[in-house]
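Only one chain is shown below, in structure tokens, and it's the form predicted on its own.
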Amino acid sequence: MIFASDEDLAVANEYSANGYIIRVNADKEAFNWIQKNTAAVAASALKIDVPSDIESFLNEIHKLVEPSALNDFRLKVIQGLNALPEFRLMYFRLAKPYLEAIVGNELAMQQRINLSIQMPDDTSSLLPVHADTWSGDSPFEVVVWLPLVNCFGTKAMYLLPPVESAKFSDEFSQRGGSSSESIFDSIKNEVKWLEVKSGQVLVFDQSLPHGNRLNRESETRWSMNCRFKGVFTPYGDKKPGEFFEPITLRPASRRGMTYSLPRIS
């Protein structure tokens, strides 16, 4: 017997086969809220009015911000967004049905959402090849990756698919080398570049090697990422209350967590 719906099964099978899914945002209103508030916080940091064409503003932010000032600017934007009470709820709504199909419906969510801004030809925003599990993250986590602009070519990210990743893991001592660059050289012909459009969301397995390269496109990449996992799955080095927060505990679980047997005197 198959207990999942056809739609959930399609999502689950695709994720298992590829290590990721790309889907239209599950909640258009939530995406518009995030995109508009990002532009508003960014414009405030630059002391300018919010432009009417938000995506052009974000795509061309390198014309307004020097690379040397990028990290301070990025921190102002993400700190401003994380201070908004609705931000995490809106982010969750973007991927809710996909998370339920892949992870489950009792979820823990990263407490602070991350922001990446990668300008054209900027070497300061590179993310070398890595798997989050290599540094202590739980293999039970998934990443919800949200582009605020169209991401394609070197403006996007890459991922090593599951079959190739398993082979690489078995051969790591021979292929890993002594640096992240040598690791990338050994897998660069096997990685898959993920094209994710504005209005779509990517959910991927963070235990698979992934990263980005120098953005050689003419536009700036804006993307957010946040981790989710099942509340009752192992946490690795990032603990509940420190990094994760339960967001969808069901009544039976809450009851079970506080239940105790009657006292026998």
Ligand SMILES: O=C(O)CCC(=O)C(=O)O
Contents of the next structure:
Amino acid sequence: MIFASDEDLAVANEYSANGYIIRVNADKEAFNWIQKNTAAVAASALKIDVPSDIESFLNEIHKLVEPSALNDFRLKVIQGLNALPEFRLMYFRLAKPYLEAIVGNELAMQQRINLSIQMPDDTSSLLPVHADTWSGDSPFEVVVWLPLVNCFGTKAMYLLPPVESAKFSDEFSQRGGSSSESIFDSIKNEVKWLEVKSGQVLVFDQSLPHGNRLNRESETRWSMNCRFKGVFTPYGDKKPGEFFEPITLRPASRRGMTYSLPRIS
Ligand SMILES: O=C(O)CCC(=O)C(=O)O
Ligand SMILES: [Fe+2]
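Okay, that was the form predicted on its own. Show me the form predicted in complex with the named molecule next.
First the chain shown before, then all remaining chains and molecules of the complex.
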């Protein structure tokens, strides 16, 4: 017997085979809210009115922000967004059915959502090849990655698929080398570049090697990332209460967590 709907099973099988899924946002209203508020916070940081074409504004932000000012600008935008009480709920709604199929329905969510802005030919915000687990994340975590603009070519990120990744781990000491560049060199023909369009969401396995390269497209990349895991699955360095927060605990679990046997005096 299979205890899952056809749709959940399709998502689960695809995730297991490829290490990721790309789907249309599960809640269009939530996506519009995030995209609109990002543009509003960005425009306010630049002290300009919000342009009517939000996606072009974001794609062309390199015309308004110098590379040297990019990190301060990025921090201002993500701090402004994280200060909005609805932000995390909107983010969760985008991916809820996919998270339920891949992770479960009692979830812990990262408290602060991250933002990447990668301007054309900018070397300052690159993420060399890594798996989050290499720096202490739990392998039970998944990343929900949300593009605010179309991400393609070198404007996108790459991921090493599960079979290639297992081989890479086995052969790590022989072929890894000591620099990220030589590690990337050894996998560059096997990685998959993940084209994700505005309006879609990517959920990927952060324990598989991934990263990005110099953005050689003519547009700026805007993407967000946030980790989710089953509340009761093992934690790595990122702990509940500090980094993660339970968001969908069910009453039986709440009961179980506070239950104590009758006292025998
Ligand atoms: O956005 C990227 O290019 C990489 C993101 C990443 O490494 C992550 O979310 O764990
Ligand atoms: Fe990562």
